[in-house]
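As a starting point, one isolated chain is supplied in C-alpha cells, in the form predicted alone.
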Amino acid sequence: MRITDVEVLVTCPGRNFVTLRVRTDEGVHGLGDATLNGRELAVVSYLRDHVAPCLIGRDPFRIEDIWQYLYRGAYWRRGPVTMTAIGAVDMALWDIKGKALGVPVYELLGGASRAGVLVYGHASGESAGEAVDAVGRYLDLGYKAVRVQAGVPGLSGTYGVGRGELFYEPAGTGLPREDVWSAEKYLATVPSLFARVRDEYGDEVRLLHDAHHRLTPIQAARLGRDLEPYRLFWLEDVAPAEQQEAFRLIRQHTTTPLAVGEIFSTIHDATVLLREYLIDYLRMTVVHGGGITHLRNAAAYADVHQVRTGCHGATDLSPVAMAAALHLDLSIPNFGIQEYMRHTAETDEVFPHAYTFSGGYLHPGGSPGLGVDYRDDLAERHPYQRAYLPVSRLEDGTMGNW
C-alpha cells in the first residue's frame, strides 16, 4: 500500500475546521484533524506546501517512521503549527491502518482498558444562579462530571460563559474581541459559586473549573486553597502553563488537584511538571500535541509519575480529533477524564461519526479506523470565514492572558 494523494480540506459549519485526507493506491483513505483555532490557514499552507509532497509514495503503515520523519526531518521542530500538521498526518495514518485491518484504532493501541470514557460537560451562566441551574441540566443529561464557569460581577465578558445551553464557541468573525479582566473580582466570586453548587447538588458530582492561565502563581495558590472545601475534581490552567517552575509555589499551598497542558505541543513542555509531581492531570490534545503517536508517549511518561490524562476536547477540535482522543483514552492505563463539548448539528452532519454518549461516558464505537467520515457535499456549503479568539486586557488597559 502506498500514499497517492493528500488533500487539505477547509470548511466552516458554524466554525472553521481543517481536515487532512490521505488516500492510498488500495482505495483506503484516512482522516486527520488539522484545526488550529484562529490560525487555521497557517496549518493549511504547512500541509499543502511542505508536508503533502513528502508523503506521496510512502507506506502509510509505517506510522512511527513517518512521525519521526516529519518531526526530526524539518529541523525547525515543535510549535503549534508544526505539531498540528504532524498530528493530522498521524491521525490519518492510524485511520488508514485500522480500516485496512478491519479494526477500530483502539485495538491497534493494545485494546480497551475500560468500558467507556468518562467525560465532562460545560455548565455556565452570566450569573452564579444561572450557572448553578446549568449544572442541573447537565446532570439531567446523564453527565457525572461538569465544568462550572460563571460571569463575574463588574466585568462585561468572562471566559467560559457560553452563548447557549450546550454549545460554546468563543471565536468570532472580524477582528479579535477585547474582553476586560480583573483577577481580584474573579477571586472574590469563584469560591461562593462552588459553595452554591455543592449545596444544591451534593458531593457526588465531579466538579471542574478553568482559570484559563489568568492568575499569578500566588493568586493561583490562593484560589486552590479557597476551593479545597468544595473538593474539585480539578482546577485547570490556573496560571500560565509555560511557566512550569511556577507550579512549585502553587503546589506548596493547595491540595486542590491541578490540570494543565492544552497549549503544550510536545511532552517536553511538561517534563518539570511531571518529574516534580506538580500536576495531577495532563491536558495535551491529540491535535496540537502531534497526534496519537506522540500522545501515547506523553501519557506513558505521565503514568510513571502517577499523573492521569484529561485531553482538551473543545469545539475548536473536529469530530475527527474527538474520535482520535477517545481511541487513545480507551486504551491507555492512566486515563482520567475527557473534555466533551458538543458540536452543532451542522458540524455533525459534515463529520458523521461512530462515537456515542450515554450515562456520562463516550465510546468511540466499533467501526474500523477512527469511525469518522467527511461529507464533501455538505462541507462545500460552509466556506471558510476568518475568525479569531478574543484577547484580554486588564481594567487599566494592559494586555493580559485570554
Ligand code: GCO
Second form
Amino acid sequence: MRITDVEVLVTCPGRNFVTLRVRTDEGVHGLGDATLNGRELAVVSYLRDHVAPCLIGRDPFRIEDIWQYLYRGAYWRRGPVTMTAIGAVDMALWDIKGKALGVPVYELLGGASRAGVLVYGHASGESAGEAVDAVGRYLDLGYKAVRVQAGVPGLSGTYGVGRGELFYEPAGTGLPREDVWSAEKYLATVPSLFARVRDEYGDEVRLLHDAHHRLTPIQAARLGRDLEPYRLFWLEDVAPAEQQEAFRLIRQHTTTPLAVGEIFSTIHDATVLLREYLIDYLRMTVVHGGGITHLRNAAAYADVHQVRTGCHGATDLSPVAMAAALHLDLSIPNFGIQEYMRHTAETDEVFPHAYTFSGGYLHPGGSPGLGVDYRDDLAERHPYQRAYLPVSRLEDGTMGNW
Ligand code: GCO
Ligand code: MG
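Requested next: the structure of the form predicted together with the ligand (the form predicted alone having been shown above).
Let us now look at the entire complex, which starts with that chain.
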C-alpha cells in the first residue's frame, strides 16, 4: 500500500477545525485532527507545504518509521505546531491500518483494558448558584465526574464560564477578547463553591477544577490546601505548566491531586513532574502531543511513576482527536479519566462518529480504524473564520496568563 494523496481540510462548523486526510492507492483513507486553537493556519501550512510532499509514495503501515522521519528528520523538534502536525499524520496512519485490517484502533494497541472510558463534563455558571445547578444537569445526564467553574464577583469573563448549557467555547471570532483577572478575588471564592457542591450532591461525584496556569506557586499551594476538605479528583494547571520545578513547592503543601499537561507537546515537557512524583494526572493528548504513537510512550513513562492519564478533550479538539484519545484510553493500563466537552450539532454532523456516551462513560465503538468520517459536502458550507482565545489582564492593565 502507498500514500497517494494528502489533503489538509479546514472547516468552521461553529468553530475552526483542521483535518488531515491521507489517501492510499488501495482506496483506504485515514483522518487526523490538526487543530491548534487560535493558530490553526500555521499547522495548515506546516502540513501542506512541508509534510505532505514527504509522505507521497510511502507505505502507510510504517507508522513508527514515519513518526521518527517527521520528528527526527525536521531537526527543529518539539513545539505545538510541529507536534500537532505530526500528531495528525500519526492519527491518520493508525486509522488507515485499522481500516485496512478491519479492526478498531484499540485492538492494534493491545486491546481493551476496560469496559468504557470514564469522562468528565463541564459545569459552569456566572454565579456559584448557577454552577451548582449546572452540576445537577450533568448528574442527570449520567456523568460520574464533573469539572466545576464559576464566575468571580467583580471580574468580567472568568476562565471556564461557558456560554451555553452544555458547551464551553472560549475562542471567539475577530481579534482576542480581553478578560480581567485577580488571583486574590478568585482565591477568595473557589473553596466556598466546592463546599456548596458537596453540600448539594454529596461525596460520590468526582469533582474537578481548572486554575488555567494563573496562580503563583504559593497561591497554588494555598488553593490546594483550602480545597482538601472537598476531596477533588484533581486540581488542574494550578500554576504555569512550563515551570515544572514550581510543583515541588506546591506538592509539599497539599494532598489535593494535581493534573498538568494539556499544553505539553512531548514527554520532555513533563519529565521533572513525573520523575519527582509531582503530579497525579498527565493531561497530554494525541493531537497536540504527537499522535497516538508518542502519547502511548508518554503514558508508559507516566505509568512507571504511578501517574494516570487525563487527556485534554475540549471543544477545540475535533471528533477525530476525541476518537483517537478514546482508543488509547481504552487500551492503556494507567488510564485515569477523559475530558469530554460536547461538540455542537453542526460539528457532529461534519464528523459522524462511532463513539458513544452512556452512563458517564464513552466507548470508541467497533468500527474499523478510528471510527470517524468527514462530510465534505457539509464541511464546505462552513468556511474558516479568524478566531482567537481571549487574553487576560490584571486589574491594573498588566498582561496576565489566560
Ligand atoms: C481544558 C482547557 C481548555 C483550554 C482550551 C484551549 O481544560 O479543557 O483548559 O479550556 O483552554 O482547550 O484551546
Ligand atoms: Mg485545562
